[in-house]
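Only one chain comes next, encoded as structure tokens, the form predicted on its own.
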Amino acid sequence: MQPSKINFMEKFSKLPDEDYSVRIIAMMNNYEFKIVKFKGEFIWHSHPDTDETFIILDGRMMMHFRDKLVELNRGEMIVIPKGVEHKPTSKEGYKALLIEPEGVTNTGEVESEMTIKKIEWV
């Protein structure tokens, strides 16, 4: 595979015009780099076998935990430890880079209308 640059804004422009959209943009070893566009309230979930990282590229996210709330703005990131329940929300919407191992289900072990069985590449 030849190295090539990835432009986040160009990739975001290819997402569907919906409040929630996720696509894979790169792989490194067994880690997927995903772009996420989200507005609204996600569901409580955890990932029992892996950490996950959110890097906020635009907008504002509120990451809810059972015992606290963390506000994330453009240029900030958070690592969610494996097994920790969390729920991202955003009234205004945000765009983020999500880094996690290949094949991780977006809603962990919780099945809901937000569960995406197979995340596509863009």
The other form holds:
2 protein chains.
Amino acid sequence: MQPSKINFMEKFSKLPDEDYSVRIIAMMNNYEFKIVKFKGEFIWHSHPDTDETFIILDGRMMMHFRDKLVELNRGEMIVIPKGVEHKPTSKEGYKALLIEPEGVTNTGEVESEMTIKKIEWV
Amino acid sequence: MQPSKINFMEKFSKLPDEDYSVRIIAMMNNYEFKIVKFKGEFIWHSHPDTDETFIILDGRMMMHFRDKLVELNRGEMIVIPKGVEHKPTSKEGYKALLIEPEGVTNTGEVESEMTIKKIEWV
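Structure of the form predicted together with a further copy of the same chain (previous: the form predicted on its own):
Everything in the complex follows now, all chains and molecules, and the chain you saw is the first one.
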């Protein structure tokens, strides 16, 4: 039968050795669970149609908003409300779980060299 | 502005000292994020209208299905497909994050002394 457990670190171990990598690991209804590894500075963007959730699994994320900065460490989560501009950065790098409806573009309404057309499964 | 981080252990520290406790900690669109603390044997049930996701934050969960048993530890997750009967048990106790649409009853289609009519925020 289908339901099997998913081990986050086992999934992360399959990612390429790059500063930014995103892969889908599970679906719940029409929502995707994605693992994200990131180091550096992302771009300002927002998602006009949906909230999105980050759960930090390792490292540290600095989530920039236009009017404040939120530091997130392992064992913490944040829900980015739809339409709210944000920019994650990380000097040390972070590993996170990202939850949002299927098909959401990683850079939201902004087209950039960081835009991923189609996110693969791992 | 609204988006603030949520620290799981800080939220768990506010739960009553009982073997079973569930509280809402966040919403993403119409989905609820709930923290669950559980020790003992839950009841067989299913959710006819939705998948649900457990992310184990601490301890060990034994997720029983009619045809198999899945052991889940910290750093692991499982998506229970809609309509699939399941029963979580835990000798040691576990802490988990539960993600599903708002208003889903904890015991699914089964009414029992474990049924919680209205889950509160913490």
